[in-house]
Each structure stands twice: as C-alpha cells, then as structure tokens.
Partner chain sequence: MADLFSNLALGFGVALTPINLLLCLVGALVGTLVGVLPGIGTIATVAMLLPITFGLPPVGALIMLAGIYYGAQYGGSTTSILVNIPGEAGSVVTALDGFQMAKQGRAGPALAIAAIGSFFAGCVATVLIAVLGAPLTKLALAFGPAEYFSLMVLGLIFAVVLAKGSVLKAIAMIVFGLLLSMVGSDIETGASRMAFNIPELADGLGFATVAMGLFGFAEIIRNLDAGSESDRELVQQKVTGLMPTAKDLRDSAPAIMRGTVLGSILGILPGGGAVIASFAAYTLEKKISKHPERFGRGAIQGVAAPESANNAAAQTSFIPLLTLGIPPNAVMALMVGAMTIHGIVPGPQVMQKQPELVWGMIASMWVGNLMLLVINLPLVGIWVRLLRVPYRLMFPCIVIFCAIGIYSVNNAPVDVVLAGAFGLVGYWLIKHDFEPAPLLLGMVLGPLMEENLRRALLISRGDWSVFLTRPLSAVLMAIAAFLLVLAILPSLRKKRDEVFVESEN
Amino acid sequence: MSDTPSHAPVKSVRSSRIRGPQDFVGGLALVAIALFALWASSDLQGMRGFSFGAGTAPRMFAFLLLFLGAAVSLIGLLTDGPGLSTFHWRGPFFVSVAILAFAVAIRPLGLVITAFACFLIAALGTPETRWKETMIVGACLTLGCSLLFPYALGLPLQMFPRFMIQ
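Structure of the chain above on its own, please, the form predicted on its own.
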C-alpha cells in the first residue's frame, strides 16, 4: 500500500462571489431602467411595415440599454473591478429639483427667470460651485435659451412673467 490516502483532496470550487460589484450593480440598474422603459412604451404603437410608430424608438433604445446593461453586469461577474462606492445624493437631488422647478415655474415666470433660477438650483448639486462663474454661465445659457427656443425653433414660449408684460 502506498502512503497516499485513497481519496484525493477535493479542489476548492471557485467561489461565486461577484468580482466587480460596482459594474454588476450598475449593469443591473441599467437593466431595470430598460425594463421600465419597455413597460412604459408598451401602449405605444410599434413599427408597421416601413413606418415608425411612436413606440418604435423608445423600444429600440430600451432593448439596446437592456443588452448593454446585461453586458456590464456580466463583466462585473467575470472580471475584477472596483467595489461598491458610496452614492452621493446631493447632485441627483438638486438636478431633479431643478427639473421639477422648471416644470412648475415656466408658465407663470417665463423662460428667462425660470431658466436662470433652475440653472442656479442645479448648481447647488456640488459643493465645488464657484458662484461668480456660475452666474456668468447661467446668464449666457439663459440668453442662449431665450434666442434658441422662441426665435430659432419658433416655440411659443413666454419670455417674462405675466405681471412684467401687462
């Protein structure tokens, strides 16, 4: 008899841990957004023959996002990557507040005041904001919006508040 035991040691099975958690979770988030977009566009008319319906482009982009999100998740499973980092809510919060403020204020306050105010609200999203430069850029973007939307694109937007026009 030999000195070796009759049973060979069992090789450890590779652990099923996620090697790139940040990529994996980010990919899952993209998949979730794509599934929501597919659900939200399910009532829209799709493609008929060669004519595009209202739901064709949203579904095409949703399927593309679904594919890319699954690929990013797969990369997170198979390759080493960074761990989950902390998520900072300040930026997305203030950008969302600026979008909602624009939706609420555009009719009563007009394009000029609303665009400038919403730019300043969005600038609160980072503590690194330099207010002098932010005011200058905000004024330039407001001027650009004031020329682009009503004049270049011909959209019937009210420029100033109603009380200033009357």
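Switching from the form predicted on its own: structure of the form predicted together with its partner chain?
Next up is only this chain, free of partner chains and other molecules.
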C-alpha cells in the first residue's frame, strides 16, 4: 500500500477492510484448531526410520489443516465474500443447557425426571413456546421414551431417581 502518497488514504481505507469476513474468520478458526492439535500431539512419537510413529499422521493432518485454514482465510481477506452472519443466542443457549442438564442428571435422577425437565429447558429455546401444550407434549414424550427405550429396545436405562429405588 506504499504507492503514491496521494492515493494512500483511499487505499488504506480499502485495504483495512476485510473483504470476506465470513471466510476470513472461518479460516482463522481452522488455523487455531490446527495449532491446538499440533500442540496436543507434540508429545507423540514421530517417524522412526520409515515407519510411522503415533504422532506422524496427526501432525500431518494438522499441518494440512493449518495450510488450508490459512488459505481460506487469505481468500477471505483478499476477495469479496459474504459478511459474518448473525448468531442468535437463545436457541443455542437453551438447547445446550438442556443437553448439559441431561448429561448431569441422567445418572442420579433417572430417565423420567431428566427427560421431562430437559424437555422444558429446551422449550425455552424459542419465544413461541406456550406452556400448557408444552407440558402435555413433554409428559407424552417422557412416557413414550420410558416405554420405548428400556422395554421395546431393551436398553438398560435407569427410570427413577436412585433414592426412590433404594
């Protein structure tokens, strides 16, 4: 950007703008993942003679991803592309909380309580939820799942909280 000084301000405005933010950020994230993988596999053994060590393939793929991520990001920097799309927080947040709650509660509380509670948490993910019908559907789903998984499919799932069984 060190052409003639008279053009400098115009050009600097242009070049300071990232032309395809979506790819730029996406590529950078891949680079970060690759670097993380390189770090995580750094303690593994590499090539011994011409036989692969445990760390050879992971590092190979990580370097490849590093290179590809950088290329994606470079293209995002230099060519026009779509901007960042808007992320909504409500859906992802409540669905994630519901999944986490399920993971935490399934062992101590059993299927019935966990499924129903997590159903209600997940339902918070949209503002359109009407509670009365959600309760009814949640109850039906819980009933259905507690018949389907342990009985119809024969999967060993604990149904009720531990303290109630004892």
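Numbering follows the first chain given and starts at 1. For clarity, every value in this text was computed on a predicted model and none was experimentally measured.
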Item to check | CA superposition split between the two forms, Leu109 and Phe163 in same rigid part | outcome: yes
Checklist entry - Rigid-body rotation of the smaller part against the larger between the two forms, in degrees? => result 43
